[in-house]
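As structure tokens, one chain now follows by itself in the form predicted on its own.
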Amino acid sequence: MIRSELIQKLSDENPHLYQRDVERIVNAIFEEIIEAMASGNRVELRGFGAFSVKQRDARTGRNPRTGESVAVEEKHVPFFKAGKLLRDRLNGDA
């Protein structure tokens, strides 16, 4: 499901809300998650999962085309860990 499909589904399920308002709400939620993660904070949505940022250390990589060694800089990557309720639901336990 992509963002526009999510907005459309929420609009369909909540006919008392305008689609543009649903779009603002969805965008605000995503922006808050992004801002929190950019600040290095963890975002936990109970039953769904937790978003966090992991640090990858600098390392020496290899160019697959030439085989040449390449320095790969340290970087931060987003990480998602599914919550117990989500895992159980995916496995048919709920």
Given for the second form:
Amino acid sequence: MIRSELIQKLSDENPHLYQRDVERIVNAIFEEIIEAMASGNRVELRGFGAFSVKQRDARTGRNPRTGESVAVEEKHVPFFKAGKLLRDRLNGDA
Amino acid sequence: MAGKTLTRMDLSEAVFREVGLSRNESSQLVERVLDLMSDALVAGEQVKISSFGTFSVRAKTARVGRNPKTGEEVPISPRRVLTFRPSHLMKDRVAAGNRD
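The form predicted together with its partner chain is what I need now, so please give it after the form predicted on its own.
Everything in the complex follows now, all chains and molecules, and the chain you saw is the first one.
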């Protein structure tokens, strides 16, 4: 399923809404999650999962082609952990 | 890092601000988005949200695990696990936003 299919399904379920509004709604949800993580916050959606930010420490990396060592700065990366309900459903337990 | 935790309520609030729907309907729409995504994943589909990221389901075969406390061997049954691969845009924005 891709973003446009998600919008289409939600649109079909809500015939009283303009499709362009459904599009704005879906976009607002994903945008809010990105913004939260960009501000260092976490988003916990019980049953579905949680989005958080993990810190990767600075390290000395290596250019795999030349073997040269390069300093890699500390950075923050997005992380998602599936919620228990979704994990269980994936394995047919719910 | 600010370290706040947002919930469904904050997502509903974002929807409420974006379009002129009631708070109640906004929260129902958030729920439906999560349900539609979950259903697709449970059906084994990949969920690909451009400029956000991709959720995919991977099958893992059975293996022998070990209870780290007792050292006892325990069989781990085959299972499906969910992985999320953030888009470049998400990675860039999260990295930029958390740089000090």
